[in-house]
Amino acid sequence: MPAYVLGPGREKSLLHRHPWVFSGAVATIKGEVTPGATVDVMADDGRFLGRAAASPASQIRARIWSFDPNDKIDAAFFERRVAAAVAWRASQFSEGNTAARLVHAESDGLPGIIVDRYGDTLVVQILSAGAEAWRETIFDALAGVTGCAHIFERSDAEVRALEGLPPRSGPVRGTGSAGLVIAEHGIRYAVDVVGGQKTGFYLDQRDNRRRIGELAGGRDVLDCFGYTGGFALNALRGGARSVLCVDSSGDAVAAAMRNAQSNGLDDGRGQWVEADVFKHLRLLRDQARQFDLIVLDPPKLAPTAAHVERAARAYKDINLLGCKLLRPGGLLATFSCSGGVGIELFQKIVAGAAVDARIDAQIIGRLGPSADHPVLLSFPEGDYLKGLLVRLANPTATGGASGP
C-alpha cells in the first residue's frame, strides 16, 4: 500500500487521534499516490499511525479513515460506519421531527461526508477526494442502511475546489426532491434541496429555534439572516407580540412567508423584509426601533483562519447594532458558524460590542448545535457553531442612536 511517512515529531496529533495530516508534516511518499487513494500514514521510525484517504492537491494531504491497522477500507467498512452513525440517531426522529443529520463527517469517522435526512430523502455532500473515490459505495451503503428511496447530491460547496474537485449536484437515487416538506418540533417547512443553502435547511439550529420559541412570548422579536423563517416561525408560535424577519435573499423571504402561511402563522404579527441585514440594522437604529428579543445568525463569515480578522469586525458590527436595538431587559441570541472563530474570541467580540453600546450585559446561556451534530473530542475543528444568549442587565442603559 502507498504510504505517507511523516517527519520527525510530526506524529503527535495523530497519536491524539486527530484525523488530519497536513502537507508540511509529510516527509516522504512511498509508492504512487493518486487523489482519493487509500494510504498508510507512518511515523519516521516506521510505526503505523493510521489508514487514510490521500488528497495530493489539498493542504490537508490525508484524512484518516481508521487508526486500526486491521481495518480494510472497502464497501463493508463504509456500511459499518454508516450503520453506526444512523443507528444512534434513531431517537432524533418522531412525529414532530422528520429531519436530522445522519452523518457528520469526521465526527462519525467519515471525513468529507455529510448526510442530512429529510423524510424519505437523503441529501449528501461529498467534500473530499477520499469520499469522492468511494462515492458510489457510499450511496449504496446509505440506501441499504436507511431504506430511503431518494438520494440527492449537493456537492457544490467551495471547499471541493481545495481538493481539486469540480462541483456536483443532482439526483443519484430516485427522483424525489420537489415539494419536500419536513416537520421540526411540529412546525412544517418546505425544503429546497436543489437550490437552497447547504443541503436545503440548517438542521444544526433545531434546538435553538425551539429555545427562541420558548422565550418569545409577549415580546417584539427581530430575526436577522432569517433564511426560510426557522427562528421567526418558532417565535410566532411561541406567542411573540410581533416578529420582523430580515434576509438578503428574496427567494428565502418568499419561502419564509409561505412557511408562515402553511403553519397558520400569517396572522399579521409577522413582517418579512428582503434587505441587506447590515444596512437594515442601521436603518432600524436610525428609526429608534427597539426589540425585546433579537436573533443574529449570520452565514459563515470566516471560512478559514485567513478571514478571521475581517470576520471579527463584521461580528462586532452586527452585535453592536443588536445591542443598541435592545430594550432594557431584552435578550440577544447571537451566533457564529465560522470554524475559525472560537468561542473565546466570539465572546470577546460580543463583550466588546456591549461595551461600545454602553450597556451592561449578562450571558445567561450558551448555545450550540443539536445532538445530531456531534463534536469529536479529538477534532475541535468540528465545533463550528457557537452561540450566546445575552441579557441586557442594566435597566437604565440605552444604546442610543449614535455609532457606526
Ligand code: SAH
Second form
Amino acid sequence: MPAYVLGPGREKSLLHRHPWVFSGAVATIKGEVTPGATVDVMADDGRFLGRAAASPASQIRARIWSFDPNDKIDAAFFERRVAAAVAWRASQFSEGNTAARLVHAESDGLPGIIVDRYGDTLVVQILSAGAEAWRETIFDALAGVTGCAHIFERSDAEVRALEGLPPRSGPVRGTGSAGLVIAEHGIRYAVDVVGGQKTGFYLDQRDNRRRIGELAGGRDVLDCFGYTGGFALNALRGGARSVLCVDSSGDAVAAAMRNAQSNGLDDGRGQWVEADVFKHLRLLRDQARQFDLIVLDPPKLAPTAAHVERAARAYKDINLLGCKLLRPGGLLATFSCSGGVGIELFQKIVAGAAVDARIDAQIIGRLGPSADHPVLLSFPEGDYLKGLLVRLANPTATGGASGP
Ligand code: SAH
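After the form predicted alone, can we look at the form predicted together with S-adenosyl-L-homocysteine?
So here's everything in the complex, that chain up top.
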C-alpha cells in the first residue's frame, strides 16, 4: 500500500484522532498515489497513524477512513460505517418527521460523504477524492442498508473543485425525485432535490424551526433568508399575528408560498417577498416597521477562513438592522453557518450590533443543529451551525439616542 510519511512532530493531530492530513505535514510519499487511493499515513519514526484517502490536488492531502491498522478499506468497511450511521438515526423519524440527515461526513467516520433522507429518496453529496473513488460502493451500501430505491446525487458543491473534481448531479439509483414531499413537525414541504439548494432542504435547522413556532404566538414575525418557508410556516402554525418571509431566490419564495398553501397556512397572515435581505432590512427600517420575533438565517457568509473579516461585517450589518427592527421584549434568533466564524466571534459580533443599535439585549438561548448533524469531538470543524436567541431587554427611552 502506498504511504504518506509525515514530517517530524506532524503526527500530533492524528494522535488526537483529527481526520485531516494537511499537505504541509507530508514529508515523503512512498509508492504511487492516485486521487482517492487508500494510503497508510505514517509518523516520521514509522509508526502507523491511520488509513486514509489521498487527495493529491487538495490542501487537505488525506482524510482518515480509520485509525485502526486492522481495518481494510473495502465494501464491507463502507457497509459497516453506513449501517452504524443509519442505525442510530432511527429515532429521528416519525409520522410527522420523514426526513433527516443519515450521514454527516467526518462526524460519522465517512469524510466527504453527506446523505440526506427525504422519505424514500436519498440525496447524496460526494465531496472528496476518496469518496469519489468509492462512489458506487457507497451507493450500493446506502441502498442495501436503507432499502431506499431512489438515490439522487447532488455533488455540485463548490468544495469539489478544491479536490480536483468536476460538479456532478443526477439520479444514480432508481428514478424518483420529482414531486417529493416531506414532513417536518407535521408540516409538509415540497423538496426539489434536482434544482433546490444543497440537497434540497436545510435539515440542520429542524429543531430551531420548531422552537420558533413555539415562540411565535401573537407576534409579528420577520423571517430573513427564509428559503422554502421553514421558519415562517412554523411561525404561522404557532399562531403568529403576521409573518414576513424574505429570500432573494424567486424559486424559493414561490416554493414557500406553495408550501403555505398546501398546509392550509395561506390565511392572509403571511407575506412572501423576493428581495435581498441586506437591502430589504434597510427598507423596513426606513418604513419604521417593527417586529416581535426576527429570524436571521443567512447562507454561509464565510466559506473559508480568508473570508472571515468580510463575513463579520455582513453579520454585524444584518444583526444591527435586526436589533433596530425589534419591539421591546422582542426576540432575535440569529444564526451563522460559517465554520470559520466560531461561537465566540459570533457572539462578539451580535454584541457589537446591539451596542451600535443602543439596546440592552440578553441571550436567552443557544441554538445548534439537530441531533442528526452530530459534531465529532475530535473534529471541531464540524461545528458549523451556531445560533443565539436574544431578547431585547431595555431599549433607551428616546429610541436610539444614548442614555439619560
Ligand atoms: N431558513 C431557511 C434556510 C436558509 S438558507 C430554512 O429554514 O430552510 C439561506 C437562504 O438565503 C437561501 O434560501 C438563499 O436563497 C438566501 N439568500 C442568500 N443570499 C441572500 C440575500 N442577500 N438576500 C436574501 N436571501 C438570500
